[in-house]
Amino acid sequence: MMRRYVIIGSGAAGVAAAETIRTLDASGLIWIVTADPDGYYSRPGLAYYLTGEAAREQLYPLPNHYWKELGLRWHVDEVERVDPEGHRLVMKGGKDLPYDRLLLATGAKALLPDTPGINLEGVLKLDTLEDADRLLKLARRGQHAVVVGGGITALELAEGLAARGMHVHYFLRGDRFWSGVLDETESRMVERRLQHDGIFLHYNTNLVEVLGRGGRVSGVRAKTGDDACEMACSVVAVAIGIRPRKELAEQAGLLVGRGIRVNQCLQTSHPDIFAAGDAAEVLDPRSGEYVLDSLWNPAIEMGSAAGRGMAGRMTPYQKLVPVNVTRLGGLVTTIIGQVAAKRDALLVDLDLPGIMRGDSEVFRQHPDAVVAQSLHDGSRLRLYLSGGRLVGALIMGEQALSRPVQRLVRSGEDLGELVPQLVAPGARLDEKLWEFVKN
């Protein structure tokens, strides 16, 4: 009989398992089940998006008759429920889909605070292209916009209204951007993009009320130290973080964390049932921790993983250090590995109570030296060493290096005699790493 494969989510896990589910089974039968009505999309495109330098349609990397070919079935709806011991999804439209293989790949959703106000029409996020389409509708050229959070997403939220013509004002509850994961010099060079951009920088600044009028956002109170204002405006964007989406899981019995917990083959504690993407919990192997991320290409590694194992071919996940290549204040960044700023680097994020998209908790480890160094380009080079290895980079702006390093993160490679030169006061980083290679 054919078996029947269901994956929850059309994400980059989601699509990546079903994608490696046919290459080894050519008859089973495969269906994506999702309640977004936009498919499958590009995450990370949607900053280009908000900035309008993506097209909407830019955003779809696979054709529509790719899934006909794939020989894949949709299935737009919520669902209610997981029956393990009977193989089924109970779904909120009535049905009931059953399955032989189940994949969680249900992601995460953004948080919002819990704040007077919170959920009246323009208070926005930034979750799916739906979110994005909104926002966009709401922009107003010449208005005002708050955006409260941090890292990547807020970014993303600030740079995407400010290129619609809004005036942005970025409430920061610290008194610099992503500290968690950037050092001071690299918070400045990033502010000082977005203050260039026309985006106004409120520093120590709690979001104490969203005001409205008729249901609509009007305004915001606000906190900074002792002192209390009224901002007007017409639309508050948050990126506070995100939490997966462990929700389905734990009502079907499953082991949950912070996420829904795994093992090295992307099983769940049901046999039958896998996860990936942001929603698993997965060990990582060189802090022997479990952890989370949200980053595409580990999301597309796990949902291949899951899909090897739904047909019958485990193999082990091999959790590679994370990376991402993102854009901050239009400085192309390469984060790699560990990479906090201090030890207590969750505790001092006061944007972020959690990850955000794009975020990993490797980055947010700390190793045991750290060296850095501003280029003449006004790039930026931070390296972090443990026991004679690179384990972690910062590469901020100029990019030659990006590559070489990231080979020398994810090798583990010895560095032998290269660690006490770049350890030793006013040594030029970039220089010495280009004759390591080299040689």
Ligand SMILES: Cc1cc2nc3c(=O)[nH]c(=O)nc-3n(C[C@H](O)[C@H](O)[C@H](O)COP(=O)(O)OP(=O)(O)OC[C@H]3O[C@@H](n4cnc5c(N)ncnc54)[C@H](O)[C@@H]3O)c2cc1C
Second form
Amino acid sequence: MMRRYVIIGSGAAGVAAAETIRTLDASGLIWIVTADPDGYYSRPGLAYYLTGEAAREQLYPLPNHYWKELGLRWHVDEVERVDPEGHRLVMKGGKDLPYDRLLLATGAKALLPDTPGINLEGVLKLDTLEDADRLLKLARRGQHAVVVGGGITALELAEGLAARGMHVHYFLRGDRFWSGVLDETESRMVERRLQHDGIFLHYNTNLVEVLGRGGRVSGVRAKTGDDACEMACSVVAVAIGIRPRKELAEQAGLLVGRGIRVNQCLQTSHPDIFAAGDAAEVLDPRSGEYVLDSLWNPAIEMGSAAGRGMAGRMTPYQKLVPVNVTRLGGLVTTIIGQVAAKRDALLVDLDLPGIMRGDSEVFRQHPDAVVAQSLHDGSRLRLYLSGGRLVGALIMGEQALSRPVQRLVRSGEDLGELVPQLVAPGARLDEKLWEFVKN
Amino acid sequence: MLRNLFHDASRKNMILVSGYVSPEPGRCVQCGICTYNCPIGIDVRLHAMRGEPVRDSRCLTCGECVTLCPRGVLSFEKASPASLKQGTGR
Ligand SMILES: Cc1cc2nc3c(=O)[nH]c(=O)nc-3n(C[C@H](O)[C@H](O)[C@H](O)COP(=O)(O)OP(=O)(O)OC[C@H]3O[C@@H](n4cnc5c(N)ncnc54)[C@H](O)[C@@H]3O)c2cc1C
Ligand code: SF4
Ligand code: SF4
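Can you switch from the form predicted on its own and show the form predicted together with the named molecule instead?
Below, the chain from earlier opens the complete complex, with every other chain and molecule after it.
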């Protein structure tokens, strides 16, 4: 009999699973059920859609006929409930769908603070294409916008709104940007560039209330230290982190932690149900802890591994050292592995109580390591060395070393004589690394 | 600012660069900026997604895609003129 595969979620993990299943099972029935009417698009690309660097239609990497060629069936609806014993799921629209193998690729959702007024029209987040469309509709040249939160998404919101001609006020609860991952020098480098682009930074500032008129945002009440203030604005953009969408798994009685708990083959505690992508919590072989990521490529890799398992070819997922390449205030920045500048990095970042998009909990691990850093030509290189190996790196600005360093961290290669050279006071890390990789 | 400088430089480099565009697929987030900006309409993103170098004989090696990719996915690999002529196109 034909096997029935159902995938919940049309993101990177869900689509990668469908593609993989099709390569292994030419005749099986594959359903993608998704709550997102826009289907599959580049979510990291949303930031470039906001700045105008990418057109909306460009965010769809695959043409419509591709899905037909893959023989996929799409259904747009929200899944309300999964019944593991009955092997079926129930959708909000009332439809009932049976499955033999199920994938939960439900991603994560943006958190909103419980600040009074947070439900007013004009409070925005950046989670989906629909959110980005809404933001572009509300962004008005010459008007004021307030951004709260931390990390990459808050910057993307601030830069997108500024690119659309808004006067952007970025409220930071602490005294610097993204203190969980960047060190102080790096935070200041980014902040200076934001200010140069006309973004106003307000340090030690808490959003107290979003003020409204006729159901729409008209301003904010905030507190800087003990001083209260009010500011008029038409938009409040929020990025305080994300949470894995684990509700379906929880309600179905599957094992969950902070995300949906999976084994090495991405199987949940029920053998016919798999989970992958931002929703899943996987074992990090290096730290021995279950960790969350919100990264595009790991989501694809997890989706593929889960797809293989669903089609009967159980394959362990090899969790690589996480990498993200992003732009911070226009500075291209590569983050690899363990880079937290301080212990308890999550606690020190008041703007981000958990992880956010383009983030990994591994980035927040503070390695028991020696740090080496250098800064020149407006670029920054920070390396963490442990047991003769490179365990984390942050490269800001000039990116020529980014690929070789990524390879060194991922391979765990013994650096031998290079280590004392790197930690010598005043060492030019880039030169030493180039000599090493060229030999 | 820097981006604009690079941008101009890349235009001057038209046909001066000999080589082909090579992706590192693990860094690509499928945003489409490369495809959007390729002057002759090569779907560079598709190459990046599949991990295939752009061996399209129409490629001008103008560097637009390499320069504008925000994730450092694309770079020029050196190639002899003979190997470039064997480009398959898509
Ligand atoms: C603005 C932004 C910037 C980002 N920047 C980066 C970056 O710089 N680098 C990077 O690597 N990653 C980045 N990411 C993260 C990356 O996009 C995610 O890691 C990736 O999309 C995760 O894929 P996924 O398939 O697990 O989940 P998602 O892409 O979130 O897809 C989840 C799917 O599940 C569906 N769904 C959920 N619940 C239900 C339900 N009950 N019923 C039906 N359907 C449901 C949703 O509609 C959606 O289609 C960014 C994301 C965003 C939004
Ligand atoms: S511009 Fe870069 S990240 Fe975007 S699709 Fe092209 S190769 Fe991928
Ligand atoms: S180098 Fe120029 S012509 Fe060649 S693929 Fe890139 S953008 Fe297109």
